[in-house]
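Coming up is one lone chain in structure tokens, specifically the form predicted on its own.
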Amino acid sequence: MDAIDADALYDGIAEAGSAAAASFDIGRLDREFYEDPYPVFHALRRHAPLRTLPDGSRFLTRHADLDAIYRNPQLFSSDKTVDFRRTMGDTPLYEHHTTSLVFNDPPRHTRVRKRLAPAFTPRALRTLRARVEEVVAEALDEVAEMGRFDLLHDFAMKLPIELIGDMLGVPRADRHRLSPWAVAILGGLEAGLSDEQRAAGSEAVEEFKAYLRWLIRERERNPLSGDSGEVLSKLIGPDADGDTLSELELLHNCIFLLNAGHETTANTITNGVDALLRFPAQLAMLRRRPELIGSAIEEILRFESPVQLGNRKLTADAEIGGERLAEGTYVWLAIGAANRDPDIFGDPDSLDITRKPNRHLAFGAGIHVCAGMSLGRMEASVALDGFIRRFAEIERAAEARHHMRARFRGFTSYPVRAA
């Protein structure tokens, strides 16, 4: 190709990127975006890093902007009592998402997080690790017998469901109900929320609340042993300082435990296998050097962040990335875009399991950094390490499509053959 042709090609690419950025609307996405959002994210970061959406909100894609926002919770509020009312109305779905930990500011956020903290101490994680290894070993035996199976549903999803089932003390016969509830409730966070999604999410909240009320009564009558890994008993009644969660706070933060740790962990495992299959040299390196599993998990979290989007609202006028934004402006935090920012990550669209430093924002930052991130890392490490050690040959057995939800990155299913 001569120089003139090259210039024409690059001009065309730039023009296409500019057009993609100018037309982007989080409420109107197509299948192509759900399968691969990163070209659009790159276009936005280059041409419109603080893109103004049709509803007046801003969509941010630069790592530096997101990092600064995460670390200033006073200026950038997580409270959604006003904004979610517009999309969710006066529904159980609204009640849940405005009561659970993640969408609240201090002092409520601080008080509730304090009650959940004992579930994620180093001592608690050491106790849980044996259980994680047990569940992974059982799941590996099951899928090894199958030969061809669904990586997401037959393997990756089982671990978080069992762990959260243990934490809430859910009887094994009832654990199959947890995943559908979580998927429906989290679906209520999508930008283009449909009437069907709103109704399904609200129904799931009501069903889960009723189940938890029964479970709490059972726990009060029949406490579990202290070494069971169950945390529900610790959330009932006053803490050491005499503080007590209201009934709604207790119910909705038990639901939050499921929602926060269920799909994200399963997607990290599935996304991780998918990424390693797409970059076979990295898979081969990890097989040769299993001590890199911790670094590999961090890179998978960066490369295919299971949570792709967050939100904040300005409590006062502020400057972000050189632009002045008014008090009350709603901002979208594109975590998936920030984690592929070339100003922070060299060759950001390639998987590099030795990447250091790796300043990804998959767990957020600041006071809202994911409370269960150490547990999530441990679960993903044990599961992925066990999977690639168990199977010398792994290949995708059929087409795997991503689900059509922008906030979370994952597949509807992932058929594999492994031996």
Second form
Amino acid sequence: MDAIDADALYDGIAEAGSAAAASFDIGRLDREFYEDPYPVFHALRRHAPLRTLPDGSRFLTRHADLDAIYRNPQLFSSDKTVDFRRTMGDTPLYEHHTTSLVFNDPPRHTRVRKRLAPAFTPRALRTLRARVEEVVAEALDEVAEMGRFDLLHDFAMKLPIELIGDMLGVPRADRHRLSPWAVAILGGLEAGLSDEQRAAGSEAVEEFKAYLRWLIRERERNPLSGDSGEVLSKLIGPDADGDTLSELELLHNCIFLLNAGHETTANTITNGVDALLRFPAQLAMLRRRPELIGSAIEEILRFESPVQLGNRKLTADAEIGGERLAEGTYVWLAIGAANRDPDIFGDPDSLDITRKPNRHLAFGAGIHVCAGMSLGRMEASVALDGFIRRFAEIERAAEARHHMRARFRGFTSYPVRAA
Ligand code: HEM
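To complete the pair, please output the form predicted together with protoporphyrin IX containing FE; the form predicted on its own was given just before.
Following is the full complex, with the preceding chain placed first.
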């Protein structure tokens, strides 16, 4: 190709990118976007890094802008009581999301976060690690028998359900009920929320609340003894300062714990295997150098971030990325875009399990930074490490499609053959 042709080609690509950025609307996404949002994210970051959406909200894609916003909770509020009213109405779904700590500001956020802290101390994690290893070993035995299986449902999902089941002390026989509730409740956060999604989310909240009320009564009657990694008992009743969570705070934050640690962790594992299959030299390196598992997990979290979007609202006029935004502006934080920002990450569309530094925002940052990040990292490391040690040959057995929810990155199913 000569120079003139190349220029024309690059102009064409730039024009297409600028058109993609100009027509982007988070409420109207197509299948192509759900399969691969990154070309659109690159176009937005390049042509409209603070794109104004049709409803007046702003969609932000630069790492520096997101990082600054996450670290300034006074100016960028997480409180969603006004905004969720518009999409969710006066529903159980609204009650749930506006009571969980992630969608609240201090002081309401602080008191719940403080109560959760004992669940995630290094000591609690050591207890949970033994359980994670046990669950992974059992799940590996099961899928090894099958030969061809669904990586997401037969393997990756098993782990967080068992772990959170243990943390809440949910009897084994009831654990299969948790996953559909979580999916329905998180589906209620989508931008173009349908009547069906709203109704399914609300029904799941009501069922989950009723179930937890029963579980709490059980726990009050029969407290669990010993250090089982169970946290529900620690959340019931007053803390050392005499502060007690209200019944709704207790119920909704238990529901949130399940939801927050469930699909995110399972998707980290499945997205990780998928990324390694797409970059076989990286998989080969990880097999040769298993000590890279920690750094590989960080790269997988950057490369296919399980949480792709966050939101904040300006509490006052502020300058962000060289633009003045007005008080009350609702902002979208595109984590998936920031984690592929070429200003921060060299060759951002390649998986590099040795990447260092890796300042990804997959867990957010600031006061709301993921409370379960050490647990999520540990679960994903044990699972992925175990999976590639057990199977010398891994291949995708059929097409795998992403689900059609923009906030979370994951597959509907992931058929594999492994031996
Ligand atoms: C590895 C997968 C995970 C990813 C990618 C992830 C991602 C995130 C992100 C981005 C946030 C911040 C939301 C915001 O500020 O707007 C968050 C918050 C949170 N996550 Fe995770 N998470 C993961 C696993 C877990 C696990 C395993 C748990 C617990 C069982 C958990 C519990 C929480 C909690 C309680 C919050 C709210 C923190 C607060 O508002 O102070 N997460 N997570």
